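Single chain ahead, by itself, as structure tokens, in the form predicted on its own.
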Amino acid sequence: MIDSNAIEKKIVDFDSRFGRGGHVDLYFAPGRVNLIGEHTDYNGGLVLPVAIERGTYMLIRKTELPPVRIYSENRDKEARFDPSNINRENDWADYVRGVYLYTKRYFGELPPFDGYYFGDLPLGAGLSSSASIELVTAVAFRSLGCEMTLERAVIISRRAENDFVGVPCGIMDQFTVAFAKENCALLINCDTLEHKYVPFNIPDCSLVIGHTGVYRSLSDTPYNTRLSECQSALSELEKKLGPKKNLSEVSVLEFEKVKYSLPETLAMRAEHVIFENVRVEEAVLCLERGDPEKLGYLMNRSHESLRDLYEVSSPELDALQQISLEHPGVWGCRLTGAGFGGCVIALVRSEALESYLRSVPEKYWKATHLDGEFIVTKPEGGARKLEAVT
């Protein structure tokens, strides 16, 4: 995390900005990883995310006027809207728009205010940094008097990214980023809600993210055309078995008996979501019993269904896992988040790691004359306030 002599200097940046004037306070929100569970979020399935301990922070300000004023140092942009008649503008500011807008929804008028965003998370590289921006945004509105619990928070926050902004995501992220929990993963149920907190008892271990220097936004790739064929998939089965509320009703049996009565690409997509599952049922497992290379064969097979079956891996990410996987001591790694570029996850025995991460970098350049970044992390706790600065 950004340590405190740095965030004093933001404080006065703020200041230089906005004006001096009034409390301000700082929140927090992590970005999140996902160990294994892809693309069964909005298949009603299961997921296994860690937040990370790099994020987004918000030094906030209530004002008495509008416009609501706000910044993004790592866009270096500003912009202004007006409480009373907030539109959609295209750009960053939406993920704020959409947060303030649904929140008035749901509790009443709210108070304009100063926002001063600014972080260490990669943007555009699947690890959430616009659930980060959302959440962040929405736990710093208990600085305007709205006192909303972090259920209500995910609700809100999920709505503007799906109903203002227009990315159809499913819950996981903005679940993970609000309720993930220090040295713990999060397994969630993404129909039900249903979630537990599961150890990270892998010792001599480290979690390295590696990106592959490759950025996408989810609406400029397949993502949504992978969700139409998702749906496509469940109603080409349930002319089989049966109403089912998503894929991930779907018992492995079943599918088996089934499958080849389905189109070859809606059989793809419906396998990967349905045994996709079962690993993430496997992990949970080998984090209880603190067995790595279980694990690592876990995600390595995730990787494969990701790539082969579900078709949303790259030249880059399959250059960057296989390198990996070439390293001693690494036991698994895979692709997280959408996919289309972003990042790999690798497990990497810890006596392993500085060897790793002088030698991936230059072996992945070489590949692809790509600059990766490597982010060695372990799971952080999810979004709040921080300790109060004026």
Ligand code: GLA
The other form holds:
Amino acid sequence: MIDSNAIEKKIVDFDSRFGRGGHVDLYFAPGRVNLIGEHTDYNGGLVLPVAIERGTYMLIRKTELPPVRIYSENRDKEARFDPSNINRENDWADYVRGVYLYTKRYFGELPPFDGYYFGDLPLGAGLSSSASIELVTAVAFRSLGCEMTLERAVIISRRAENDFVGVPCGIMDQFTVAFAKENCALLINCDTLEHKYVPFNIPDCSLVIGHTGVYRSLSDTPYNTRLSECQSALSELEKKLGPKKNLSEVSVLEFEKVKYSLPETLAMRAEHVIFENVRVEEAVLCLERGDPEKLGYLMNRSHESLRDLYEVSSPELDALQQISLEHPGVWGCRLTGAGFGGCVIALVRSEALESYLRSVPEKYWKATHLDGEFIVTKPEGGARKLEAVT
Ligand code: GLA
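Structure of the form predicted in complex with this ligand, given the form predicted on its own:
Entire complex below, previous chain first.
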């Protein structure tokens, strides 16, 4: 977390960019990493993510006159928009524009503001940098006088992402970034949004995020194709099984009975989703029992399923997963997030952490000639206001 000296410096930067005067508030929203339960959220299934210590900070000050002025330090880009005429411009500020637009639609008028974004979350790495910027913005609108609940912030942020930016993601990222709790994983039923905090109860175990160094944005991947394949698989299954709300309502037994009637690709996609839900349920028991060995086993099976059945891995993700598994201190490792690039998550024995961080990056570089980035993290809390700063 940022310390008070660093905050002071950011406020100086804020003032020199936007001018002095008026009260400034500081908000934070984390990134997220998913322990298990991948590509299940848009199929009404189960996910088990944690929020991470890295995230997006936002300094905000209400202003009297338009335009809205926002600056992203990570991208070194300023953007402005007229609150009464909001259009998509295909840049980073669309996340903010979208959240502003839907907040205004829901709450009525919203004053203009100056916003200064900074943070330590790698962008386009599959750690939910977009949900993090959406949620920090939505929650920061409390400083503009709107009574934004976390539930509403999630709905508005998801709409911004789906309907304004145009990425048809599920609910996992926004929900986790909003509702996560320190030292807990968050089990979410993405159909009903029922959720439960599962204490991260594994002693002497570290979570390491390994970024392959391959960046991607969801809109440049076959994410949409997977979504429509799942819809087609559901329609095919319904012909045999009768109406179902979603793929996650199909049990393993039902699937086993009728899978041969499906075209091969659709059967592969459905099999991943249906069995991944079972793995999530088992992973919850592992966290509750404090069983890293079984949890690691489930993570490895999840990776294989994502690689072979769902086909969303990449040579770099497979290399990093394999190299991680070869390290004796690793219980399990899998790609996390949408795939096609981005990160793996490894469950590492704490006493082996140092040697993991010494040897794996080097081996990964030898295998791919890419510089990976390795982040050791703990489950962090969700989007919130930080101590008053001025
Ligand atoms: C991306 C999406 C999520 C989810 C994952 C895959 O992160 O934003 O909604 O679908 O991919 O599990």
